[in-house]
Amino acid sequence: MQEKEVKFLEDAFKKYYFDHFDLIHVPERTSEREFGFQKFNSGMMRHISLKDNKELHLLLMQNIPSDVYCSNAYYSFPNLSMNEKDWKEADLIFDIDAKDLQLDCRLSHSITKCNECNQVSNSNHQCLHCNSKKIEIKSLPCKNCIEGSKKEVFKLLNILIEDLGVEKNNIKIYFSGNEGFHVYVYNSQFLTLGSRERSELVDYIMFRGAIPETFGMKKLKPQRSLFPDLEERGWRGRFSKEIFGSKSKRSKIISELISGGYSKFHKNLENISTIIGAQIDPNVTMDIHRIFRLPGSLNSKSGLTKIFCKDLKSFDPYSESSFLNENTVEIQASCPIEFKLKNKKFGPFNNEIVTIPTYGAVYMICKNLATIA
């Protein structure tokens, strides 16, 4: 990124945080935790401990981050290297992000820029102009995409509240600022968990390495009574309601599932694990030494910030994590797509000197579809 976008970037998010400040979460147990950030066109900055708001706020005044990060973990020593951090516990913290879903929206809204004549086109294998290969694809997010991934997070919750018994009250949802939700839940049971322990939270979350064996398959004589009913809790239960639907259908289904074989009703367990199960970045769950974006700052790859979701139903990220202001700015825009920032639409411009807002600006120039003309 060029000098000239870095200081727009930089006067934009200093203005934001002071403005804002508000909005930003400092995590309780503050200083037990471990912060990092980074500033446009350089590395992270980590193992940073802090007391209070305010040194966040001298903190962000002072180093105007381009990301600002936070641990989930709690240790002794925060600010001391990992292996004499003396790791404590870690809140369990789920992920789920728009890209990972394999959406069919996905191909309408990626835009390809390339690295040889910064040439950018709707083409995902290369460059329409000079034909090389060394492209980056970008993705402006569509409403499907939000609404997908929100799917995905009422499927965690229901997994952690009826199946792992965690409570409502001690879970909280965030707008990663990009592309997802964060699910954060805090004082459980799994607080001490390692890294293999979570793995096989994951798993269970996620329906991976589900057996015939559990449902009531065998390969010599299945017994229609091993079968599970609609009312079971726990995986059970989610594939009796998934391949029966209703009591009245679970004999019939069954006797299709015994004549099937073994091998069918393993591959249907397969196809069926995307929908009883949630869809989570399993790294960023079993990874207890990870430092998470911090609720309230602003995401460097949109300019949009982690905001709490109060009703994730009606959540709308475009308008409600939006928080740049409306002061306007010219700059050069290459993006052939349309997209929506604070129910205003922009684009498509075609390598074109426009006059927007500075959110809708910030928001082209992080995704690297624009510079200040």
Second form
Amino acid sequence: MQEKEVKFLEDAFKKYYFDHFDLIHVPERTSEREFGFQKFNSGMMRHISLKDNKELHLLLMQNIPSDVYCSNAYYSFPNLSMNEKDWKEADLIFDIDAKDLQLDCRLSHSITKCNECNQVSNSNHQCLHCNSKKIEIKSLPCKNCIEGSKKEVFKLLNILIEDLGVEKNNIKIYFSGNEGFHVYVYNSQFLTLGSRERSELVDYIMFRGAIPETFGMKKLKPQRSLFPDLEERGWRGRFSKEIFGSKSKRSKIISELISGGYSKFHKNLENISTIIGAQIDPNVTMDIHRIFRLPGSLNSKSGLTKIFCKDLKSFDPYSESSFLNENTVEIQASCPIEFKLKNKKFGPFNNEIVTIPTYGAVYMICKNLATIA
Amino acid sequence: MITLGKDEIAKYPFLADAGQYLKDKGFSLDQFGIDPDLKISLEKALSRVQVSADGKIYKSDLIDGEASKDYVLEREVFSFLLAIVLLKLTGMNTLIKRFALAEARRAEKYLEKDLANITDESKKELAIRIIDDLFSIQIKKQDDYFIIPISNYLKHSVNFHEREWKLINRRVGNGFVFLTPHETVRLIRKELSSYISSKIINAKTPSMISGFEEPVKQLISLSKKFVTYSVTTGEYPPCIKHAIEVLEKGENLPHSGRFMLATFLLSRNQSVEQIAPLFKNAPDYNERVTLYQLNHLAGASGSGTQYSCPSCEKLKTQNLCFAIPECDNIFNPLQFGKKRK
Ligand code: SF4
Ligand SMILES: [Zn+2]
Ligand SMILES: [Zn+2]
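The structure above corresponds to the form predicted alone; please give the structure of the form predicted in complex with its partner chain next.
Now the full complex is given, and it begins with the chain already shown.
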């Protein structure tokens, strides 16, 4: 990114931080958290500790960061180096991202920017202009992706509440500011768990590592009576709903499963794991030292806010998370696919000079699809 | 600490304060070396250690955790306390480890029985208290199950390798895991034996007591036997090392794992007699059956076919593989450590 663009983005971000302090707060138990931030075109600053909102706002105004982060962990000494911090416990966090869901729509709203010739095209493998394979794939807003991610969030919520016994009001859902959601679990029995234990929770939530015996299937002499019922709680119940569908089909399907044999049953379990399991990013949940984008801060991949979702079902990120100003600006835009922000359509732009509101311009500049004219 | 009844101290003697117990009964250690009546306890203590060294569980005089006579109960506790004195005087860690393991197994049986006790509420309560006090697991009874918080469960279960202990293969609801009495107790096996062994290791060593010299001498010579079959695992692949570790800790190694280990060691020209002792700590160890099975694998009995070690691929599907970079490019654990291009 050139200086002109950095200047423009910093101005827009600064105005946001100034106008919207009400959206950005330090989390609870502030002094036990590690904070970090990044500026445009520069590296990460970590191991920062803050006392309160005032200190946070000061940091924002002084540095105008492109991204602000905060740990899910609680430390005795958050500002010391990693091995001196003295880890105490950490909130449980889940990351659900549309790009990991293998949805069919991806291709229709992805574009590539060539790192050799800087041309933008619709191809997903190589540059259509110079055939270079050094490309960056950029994805534009898509309703289907958001719906797909929401579906995974709902699966996750059901498991958290029903199986893991997490109280509803200890769960907070945020739009990530790009293409997914972050789910935070506060004050749970899982706070003190280490990485290995969290990885077991991940397998549980994603429905990984299930064995046929758990669902009544045995290698030798399987018994019909051991198979699960639709009303059962937990995975046995969810399995039944997925595999049997209804009570009336249960008996017939059990016969088929038994005659199909053990290994086929096992394969089946693996195959349905992405259907009934919640597709979370396992590494994020297992990492107990990570810093996460601070709720209310801007995402430099889009200029959108990481925002709290009051009502997930009706939540529309591309109108509810765009808070940058409406002042118009002239840019050179190269974006072959149309997109929508704050209910306004943009593009397609075929390497042309256009005058558009700041929030739209920031979006494209952040994605490296436009420059200041 | 928990206050224990007479029969409870006999079942869970490691919970007692040894010195206090003797004092309460009006005895001193010295008397056990001289007094002919008390010497029975010393003999029992010796055999308690010897039996445990053999990988077996000491058969007590209690029947279902009860005894008709008070002195039987007392002797039961004395033999445990004296066994610790003998172990301290002998000073051999292998014996302590084995003793702790066997005693843990013994206590496990009582814990399981007490948990499952439906006629005597107080027995169940005590077992629950012990597990909470020692291992901070809060158990509650719900219908036919014992339920414990998921986070408690995970802290213990992550050390198990068998897939049935994965959370996904457990009954889970409302933040709790549902377990049978057997599973509940199984969950703390390792901790129970390390609790007992740390209690022994931290106990202070008395100076030699007259009358104790003979049993101590016997135990020292017994402990020498173990060195002969301790396997060096340096050049073994991770899967084999892991299997040996599981067995040494007295945990259950699935049949597939035993098969892998036995066939591997046989191919490395170890004899059936050398290999058999490895299985001694297994919860279901039976010397005769083990020898028979090993001979069968070695091709010495029956069919005459010698079985070979399964491939890495096969072992991966059985969750027995713990590959490390040195495992690259090999297809069978037997190739491990032999240079290949
Ligand atoms: S790769 Fe082969 S040798 Fe290595 S641990 Fe796995 S099974 Fe053993
Ligand atoms: Zn190109
Ligand atoms: Zn999409």
